[in-house]
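One chain is shown next in C-alpha cells, namely the form predicted on its own.
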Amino acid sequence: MDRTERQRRLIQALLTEMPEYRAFAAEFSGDRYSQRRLLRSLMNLRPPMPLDPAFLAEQDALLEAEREEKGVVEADDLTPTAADPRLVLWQGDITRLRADAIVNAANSALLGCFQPCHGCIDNAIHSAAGLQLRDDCAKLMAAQGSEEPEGRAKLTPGHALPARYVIHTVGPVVRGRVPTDRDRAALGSCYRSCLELAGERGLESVAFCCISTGVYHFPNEEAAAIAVDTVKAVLDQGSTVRRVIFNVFKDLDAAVYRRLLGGDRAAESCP
C-alpha cells in the first residue's frame, strides 16, 4: 500500500469515528500533503477512546516510514559540551532523537494537545508518537483522578518515536511575563523530577526541551540558567543517566544555552 492510500484509509477511519468533523474535513485540497495535514489534524482532535488494532498497524507504519524519512539522530553519537562530557546541546527537531527518553512540555491535562497542527511541542511529539501515547497518558490520569500538577513528571512509552519513552511534565505558567520565585521553583523542579523518574527507570539519556519558554512565557534566558543549573546538581548527587541533551529549536535559545554551557563544542546542529 503506498503513502498516499494509507492516508485516505486512516482519514476515513477517523470521519467514521468522529462523523463531526467532514465538514471540517472538506476545507482541505486532495494533494498529498494537505491530506497528511488533515490526518494530523484528526489525530490532535481525537479524544482518547478505544483504538482498533488495524488502525493502529497502518498508522503506525506511515509515522514508522516518516521517522526514517525524517532521519533518526543517536543522541549517544551527539558531541558532548567541552566544559562537562555529561551534557549535549542539540538543535533540530526533539521527534528525531534516538535518546532513553525524551521530555515533553506537557498541560494540566496530559493529554497532549487539541488544536489541530499547532506548533507547540506538545502537539508535536504526539503527532509523532501515535494515538496510543494519548491513551497512555489518559489511563495515566484516570488512576491519578486529577490534573497535574506543575513540577512533577510521569513517563510513557515513546511508540512510533525513535525515544524509548517520553516523559511529560507540567512546567509553570507566568503570568505578568515576571517570573515569581514559586515559578522558578517549579521549573527547577520540572527538570529534578523528569531526572530522577529516569534514574529510578535506569535510563542513560534524556533529552530536555525549552520547558515553559513557549506560551506560559518563561523568559528563555532565565529558564535556561534554571535548566542547566538543577540538571548539573542532579547528576552531580549521583544518577543512572550519564547524558543529558538539552534540546532547543530556535536560534535564540541555542545562543543561550551556548552562553550558559560554553565553548566551541558546545552546540550541534540538525543535518
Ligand code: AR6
Second form
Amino acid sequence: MDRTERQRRLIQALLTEMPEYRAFAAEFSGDRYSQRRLLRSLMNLRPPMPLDPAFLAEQDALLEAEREEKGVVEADDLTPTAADPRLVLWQGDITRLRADAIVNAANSALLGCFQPCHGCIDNAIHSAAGLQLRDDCAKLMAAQGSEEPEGRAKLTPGHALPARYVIHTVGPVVRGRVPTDRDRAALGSCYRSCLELAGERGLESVAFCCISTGVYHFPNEEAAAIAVDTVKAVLDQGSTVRRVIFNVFKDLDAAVYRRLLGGDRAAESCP
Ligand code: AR6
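Could you please show the structure of the form predicted together with the ligand, as a counterpart to the form predicted on its own just displayed?
Time for the whole complex; same chain goes first.
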C-alpha cells in the first residue's frame, strides 16, 4: 500500500476513536508532510486504551519503513573513546540507534509526552516506537499504583524502534539556577538505576540521552560530569553491560562530553 494511503487510514482510525479531535485535524493541510504531523499529533494525544491489531499492523509497517529511511545506526559499530573502550560518544537522534536499550527521559506519569509533536525525547521515542509503548507503560504504572519517583528505571520493549528495549527514567526538575544536592543525587541515581536494570536483564549495550538537561533544566556541564562519573563507577563494579553510548543531541552537549571523555576520537557524529 502507498504510504499516503496508509497515513490516511491510520488518521481515520484515530479520529473514529477520538472524534473530539476532528476540528483540530481540519486545521492541517492535505499534503503528505502535514498529514504525517497530524498522525503523530493524534498518536501523541491518544490516551492508553485497547489497541486494534489491524491498526497496529499498519502503524508498524509505516514506522518500520520510516526507520529504514532515517537509517539505523548500529551501536556496536561506533568507535569507542580512546581513553575507555567501554564508552562511546555519538551525536544524533536516539530513535536511530540499534542498542540493547536506549534510555528515555520520562516524566513521573511515565506515559510519554501528550503534547502534539513536542520536541522532547519522550515524544520522539514514543512516536517512533508506536502506540504499544504507551500501553506497556500504562500497564507498568497501573501495577505500581503511584507516580514514578525520580532516579529509578523501568524497562519496556522497543517495538518499532531499532533498539530492543527502552529504559524509562525520571530525572530531577531543577527549579532554581543551581541544582540542589538532592537533584545531583537523583540524576546520578537515574544513570545507576538504568545500568543496574540493564545488568539484571543481561543487556550488553545501553545508550543514554542527556537526562534532565532539556525541559527539566539541569545545567549541561554538571549533568554530563555526573553521567560520566556514575556510569564509570557502575561499570567498574562489574556488569553485563560492556558498551555505554552517551547520545548527545545538541552541539553544546557534544562539546561538553568530548571534553570530559577526552580527545577528538570521542566524537562520532551522524550526517
Ligand atoms: N535523540 C536524542 N536526544 C534527544 C532527542 C532525540 N531525538 N530529542 C531531544 N533530545 P528533554 P528532560 C535531548 O527535554 O530535560 C519531556 O516532555 C535533548 O536535547 O527531552 O529530562 C518528558 O515527558 C536533551 O539533551 O528531557 C518530561 O516531561 C535531552 O534529550 C520532560 O521532558 C533531554 O531533554 C523531561 O525533561
